[in-house]
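The form predicted alone is given below as one chain in structure tokens.
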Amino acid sequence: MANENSFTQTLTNLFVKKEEEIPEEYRIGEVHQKEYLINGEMRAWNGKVTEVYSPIMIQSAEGPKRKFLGTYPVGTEKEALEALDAAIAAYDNGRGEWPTMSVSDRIACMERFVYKMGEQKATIVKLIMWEIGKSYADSVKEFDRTVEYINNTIDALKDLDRQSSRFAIEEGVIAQIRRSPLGVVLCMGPFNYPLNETFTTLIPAIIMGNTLLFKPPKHGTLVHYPLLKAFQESFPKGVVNTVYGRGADVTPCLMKSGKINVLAFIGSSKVANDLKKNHPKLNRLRAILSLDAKNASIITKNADLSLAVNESILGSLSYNGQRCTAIKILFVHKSIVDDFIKQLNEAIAALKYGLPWEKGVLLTPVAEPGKPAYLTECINDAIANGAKVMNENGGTVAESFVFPAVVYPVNNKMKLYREEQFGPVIPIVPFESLDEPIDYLIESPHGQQVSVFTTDAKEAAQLIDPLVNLVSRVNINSQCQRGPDVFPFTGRKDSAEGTLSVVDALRSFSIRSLVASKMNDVNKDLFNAVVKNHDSNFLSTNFIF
């Protein structure tokens, strides 16, 4: 208890006394956000707001008190139906400016759009840190990795449409087939990511002709605000469009007036499922979803231990396991199980934690308030039922830090078996046939994805070929994750609707769409005609280089 007590007064002790300890480059100002998007117009709030605090904290004489980093606005139905209307008159039942606008010159304003978006790069890191307690570095990657996506998804666009440009002529019917947009869109991030994997619907879902309502997670709501400005001036009024407020005040609305057209969200199933049974004509609804994800590892008996060790840190722990794509359970074979736990107990006790902005640092506070009693409480069950904390310090709390706990032996009895921790907490449970992680996941309501590691080939393919059927990607020694984005991005059950990927997304937020004819010599005129003439951005045989 002595040591547990020390350990906890030494993560307490990492939170500065003063914000002058902080480099100055790191430092930030509040950020009271006045004003939301609506119609190409920046709208004056004067309503009720939410307070936005950091899990950083600073020392205080009452002790650690989370930083306040400002405020954004609560809104309300009146605003989130504004937000609609306003995007279904951009839409215009496909008649608008923007679903009728011609690919290259959607792409031209995304390309602008990407430029201003640059210009916002040092004060959007910077609130990804504060807001949600990323480091530093993981911060501007996740800003550059966005940057890259949304230069990404314009050169596949090009693409789709270089290979559009042409007619097709089948049993003397000569047709053009291009992609076009669905109507409105409902865009829902999530916290962990809250620019890129926004981004990744948000993005594409524009970039194909859709007009778009779009709500900021709860965490990280800040993060969007420098952005606001720059699609107002990239895109033409009302293709994006913010909603603020609480999801449960804001969306049933929206969802209830059957005017959504596709529902993009990165959260709970169990969200997704509650905002899809408010819409009164679902077989009109189509849903873009990541959803929960218990992602497991299989150690086999001829795993690359220490390989098998520094994938399963990297997938467990990488912003502290706040991943949907994180390991969340790890099934270990009995001959080696013991070797494993002592060489990853010697790896958690060898990583860096501390604040954001220091060089090199892994572990860092979690985003949400409730987080940590939540793991505490998933430990405390898992060791009721037989398991223990087998590294030193493990599940050790102090304030917003979190100390990764590897609990061990894990079984069917334990929170920790089936819910999906979202934190820094590894659950291992030993096996000794395979049929028992396969059986696992079986079982599991969840369909993402699985890491295998083992050295024997045929081991490799005895796994591989049932595990293919039971989730959407299965990494080889190697720890879950969503990239490159180029590769599809889903899940089986519970897990996702939809594909994401670059060029995966473009399909899911359009349809294929035609314009045919028989091949006789008026229509053949005609058509040549209107092509000519340039007067149909759709039928055209205009070439993007």
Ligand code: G3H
Second form
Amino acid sequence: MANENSFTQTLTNLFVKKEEEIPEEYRIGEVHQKEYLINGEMRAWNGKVTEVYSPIMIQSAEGPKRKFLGTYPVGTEKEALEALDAAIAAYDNGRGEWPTMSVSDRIACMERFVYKMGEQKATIVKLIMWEIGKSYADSVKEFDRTVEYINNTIDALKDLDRQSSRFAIEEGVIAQIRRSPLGVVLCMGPFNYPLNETFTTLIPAIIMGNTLLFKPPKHGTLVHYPLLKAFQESFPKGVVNTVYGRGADVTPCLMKSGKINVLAFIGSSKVANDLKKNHPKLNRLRAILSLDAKNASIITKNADLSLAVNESILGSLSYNGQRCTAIKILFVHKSIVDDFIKQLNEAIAALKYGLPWEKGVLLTPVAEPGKPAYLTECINDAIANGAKVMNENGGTVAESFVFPAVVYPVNNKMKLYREEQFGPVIPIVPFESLDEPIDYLIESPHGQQVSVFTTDAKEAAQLIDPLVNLVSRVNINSQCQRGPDVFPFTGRKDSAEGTLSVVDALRSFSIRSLVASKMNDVNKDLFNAVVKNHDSNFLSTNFIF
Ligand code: G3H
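Right, and the form predicted in complex with this ligand of this protein, after the form predicted alone?
What follows is the whole complex; the chain from before opens it.
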């Protein structure tokens, strides 16, 4: 206990005594967002605001205090419905400037946006770090990965358009087939990748010609403020409209209107269900969802232990385990579990913990204010049901810091067996037969990914065949992860609906439409005339180089 207390103090002491101790390039001033974007206008906001506090604390006479970062509007139903009206008007039943614009002109707008986004890099990276406690290095990575995603999306759309710039002739019918937009999209991203994951739906939704209601995540809202002007200046009015306020207050009216055509949501399956249920015409609603996950890792007796330890650290503890793709439960064969835990504990003890701007830091304060108490509750529940914290200082909490806990042996009576902890706790279940982890996955409500650690090809094959039908990605001797972003990212059961990747997302936010005609001289002449005169953006053989 004495040790634990002194380690709590060590963690508490990580927080700086005064802001001047923070290297100047990482300091941040208060940001007060007093405007919001609707119908191409930055409208002034004089109503209630949400105060934003960082998970990063500063010492004070009363103990460490969350740094105050600024404020943003608490919108109401009124502004949400105004945003909806603007998006509907800009779409204009598919007749608006944006949905009828040529693909090359839409790409030009997106290129303008990505250029303007680049100008805001330093501000956005700092906001990611301060708002959600992500390390500076990972915040930079999040920004760069997003820019790359946008550029890859532009390239993928060029390819798609090139394939569509020709006529198809079948059974005496001539046709041109293209992908066209779906309508108004409500887009909501998560706090853990507030920029990147939000943009993996928002960007393809826009570029395919839809119009948008964009509600930034609860933590990571200010991150988007520097981009509102870029949206305003890059796209026609009404294409991107912002929605602020508590989700429970402002989203039901949007869904109940029946005028949302696509719900793009990354968050919990419960919230996704509630949102969908509010829509009066479910058949008209397309949902692109990335939801709960409890990815398991299966470490067999044939695993390369040191590799399994390294990947388990990355899989469970990158960004403190606050990733939907994180490994959230480990099944380790009984014959190697003691060695595995010993090596894992040593590796954890060597990890760098500290404030997000420190070089090489892996463990940083967790983003959600209630998370340390929740993780402690999970650990205590496991202890009450027969588990132990296996590593030194495991589970020690100091304000927003939670030191990783290795919890063993975990069984089905414990919260950690089923709940998605979304934090730095590593539950380990010993197993004898490979049927045990497979049965776990069969019973699990989740089906995103799994990791398998083995050096035995026969064993790998024996696991791969059933596992690919239980989850959507089987990682061999590698942690679970979303990237590379050109690979399909999805999940089974309650983990996802629809597939995202650079290419899949373009399909998810569009539908195939075609212009077709019986092939006779009159129709051939008519098609040729339209194409020759460049009168239509759809019926066109223009080729994007
Ligand atoms: O939170 C879920 C993210 O999509 C995970 O992405 O695997 O690249 O960290 P990542």
